[in-house]
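Here we start with a single chain on its own, the form predicted on its own, put down as structure tokens.
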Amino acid sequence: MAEHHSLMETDVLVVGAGVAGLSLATALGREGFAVTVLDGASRPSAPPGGVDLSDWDFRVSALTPASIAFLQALGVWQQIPSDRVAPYDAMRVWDADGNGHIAFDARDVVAPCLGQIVENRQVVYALLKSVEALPRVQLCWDEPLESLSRAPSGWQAVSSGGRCWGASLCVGADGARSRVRQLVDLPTREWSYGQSAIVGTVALSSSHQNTCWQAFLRTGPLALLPLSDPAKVAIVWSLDEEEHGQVAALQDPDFLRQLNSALAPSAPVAVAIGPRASFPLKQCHAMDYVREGVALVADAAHSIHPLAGQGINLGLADVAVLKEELLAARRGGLLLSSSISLKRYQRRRKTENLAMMAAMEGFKRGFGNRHPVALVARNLGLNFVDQQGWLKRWFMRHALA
């Protein structure tokens, strides 16, 4: 390792340039406070702006309307090419092993659309052009961290080329695997799907209807998401890992097959596909986000099945309490590192992520039980839900609160 350069002070130290981690660093630099950034890759360029099928990220996410909310506050969502922003305003879901299904509208609950399809990597590099406008931000890319100790001031950060930081608050925003949560040693509950799952773009032969489709096939949930593009959706397909070997394995014509009979007759067909790339299904739990003058946000505290793009909403939120919290803290003369705020951060947010993780471990398990009577109960309840209109507008508003 590098020699030791000078240490530099910063109120807060956010460890990661993620979603999470810019939307923080833009939300306490708008508030006055000091913030600085670590990420040990490269500054993002600019997404490209086409259309063919390899022009468009793998990773997309449905922002809920609150998360829209959120970035529209911080100045961010403006930033974002509207022609890249897919509101889509039904969801159409059912059993491919039965005849259960349920289709939710935005017009059953007055609302002018459900959510809004964004590649991830659109909402970062808005959040990079806020941030970098931001005085008392500063941004340091090819920044590994290598290690974290305790320091007078808080917590004293060495990257792995030798540069030091000190803050009295460090934060964790830097993924699932996150370095912070290893070097302050905060236990994980974690366990593998068994699964990976599939993500690309692919053209329909018809329009997606702004609409999100979701089949529950036998071997894992399969999503088409809308893009703005109206021919063009990203996919989710996730697989037990036998079948998903076979599947990531094809051949483009033959992936399409598979994937259009996996789909068929209740979605558009798919007629092209782009770049593929897979990743293996874990879900994780931080036991505790916070530890004496450090938290953790988003998937660095909570990462979950992929199933309805939801986990960047769930980090968007934790992002939004801390800063509440950190300003209730200014407000009443506490340190940044005060247990009693990080402690209402943790206690705020963890029982609504817990119960979104239940949610989406329930629907994994219940959709992925090949026992008859399963079969006959979740379409039942499925056919159920649809017929009941209070109950679906229940589920609904729940989802865009």
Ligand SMILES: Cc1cc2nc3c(=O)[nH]c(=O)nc-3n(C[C@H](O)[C@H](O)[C@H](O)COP(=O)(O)OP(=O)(O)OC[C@H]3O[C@@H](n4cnc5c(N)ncnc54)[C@H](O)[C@@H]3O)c2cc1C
Given for the second form:
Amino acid sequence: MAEHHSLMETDVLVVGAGVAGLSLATALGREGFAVTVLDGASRPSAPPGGVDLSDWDFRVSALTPASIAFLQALGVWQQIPSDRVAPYDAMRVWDADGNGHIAFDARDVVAPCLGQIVENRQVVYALLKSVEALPRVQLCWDEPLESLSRAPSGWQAVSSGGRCWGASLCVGADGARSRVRQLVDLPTREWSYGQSAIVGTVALSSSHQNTCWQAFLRTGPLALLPLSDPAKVAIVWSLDEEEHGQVAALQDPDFLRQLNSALAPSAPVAVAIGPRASFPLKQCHAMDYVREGVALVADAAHSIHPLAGQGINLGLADVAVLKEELLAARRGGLLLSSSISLKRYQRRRKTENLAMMAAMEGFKRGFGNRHPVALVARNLGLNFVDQQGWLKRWFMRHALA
Ligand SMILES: Cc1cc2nc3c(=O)[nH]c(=O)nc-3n(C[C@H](O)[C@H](O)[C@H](O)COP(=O)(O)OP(=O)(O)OC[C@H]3O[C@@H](n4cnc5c(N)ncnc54)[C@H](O)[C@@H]3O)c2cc1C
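Next block: the form predicted in complex with the ligand, after the form predicted on its own:
Now the full complex is given, and it begins with the chain already shown.
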């Protein structure tokens, strides 16, 4: 039985120090809220700055201009070393089963770039440096959340080491398998895609041309995301379970051969690969993001297919809206746990998150379909969109928003 320590009081208790939890703590801490962040893991150390294949995080995201603007406003973007950030100004998407293709270029919408690719751990570390400079934010590492119970002032949280925190608002930013979500009984709708994704860093024989490459294969989508080294990309290769097992077990030379045959002839050629990892793909959406004095953000509320490397953009948008609603509550003299502001947060975010999840699901199903009619339809669809300048610009403006 763990020994119980004295209770520490705070305004907002954030569980999870990933991109979502740390950006919320930074946003609220800068507004003078007292925030405590718990994470079950140890404090991350500075990420390596080298350019060997093993020096890159295989977890990368394509941040949209809106996410970048949010991180800039927090003073965090400026802390990410510029030589680890890769702007991309084009996307090439094609159907490996047919002749459908679509090309997006930043100059079509007169934008300097479509987004920037950044390693997850670079964003986490930049956030950490910002948050550690804020006097009213406390970070507690190696403290996995164990239990949550109602207390007169809100919620009482206990870690597995027996430390206790009291807070008026508890935010679950603890990722796809959220303990907060589980402890407060917020039900989810979830389904498995029957796929796993292989991630890793790949060296190319030529430049990636600051382009994201995305092939839709029968067995699942394969994306190449450009890194700041012009001859290296991060891959996210989603595969049906059976194929995944076979491909993941291949030795590097055979793996590269398979990768190149999946990419040919549209994309650059892969010549070497660093360490690889796999993770199962599940779509999971909490039916409600909030309860009395509790809110879920980012992957804790919704995890989506990594098809377009978009995961964290939805999470950062959740954080931005929750911060706005909490500031509005404070200005209006409401408690931070006020269900009016929490429900407004939920309303504002759920529609957009559901729309994005439905779009990813549609893509996934459309391209997973082996029926010849579906094949022709999607090829015509891709080519049609590619040829309609206005429609393409419409898609891109939505992707940049
Ligand atoms: C291997 C891998 C590769 C990925 N690659 C991509 C990609 O290429 N593109 C993409 O868009 N998305 C990718 N994703 C998904 C993407 O990383 C997530 O969308 C994003 O990181 C979510 O951020 P988050 O802050 O919500 O959660 P997380 O980054 O999962 O952070 C959650 C934090 O909560 C902590 N935590 C968990 N449980 C507890 C507890 N009980 N008590 C205290 N702390 C706890 C964890 O230690 C962690 O620090 C990948 C995910 C994985 C696992």
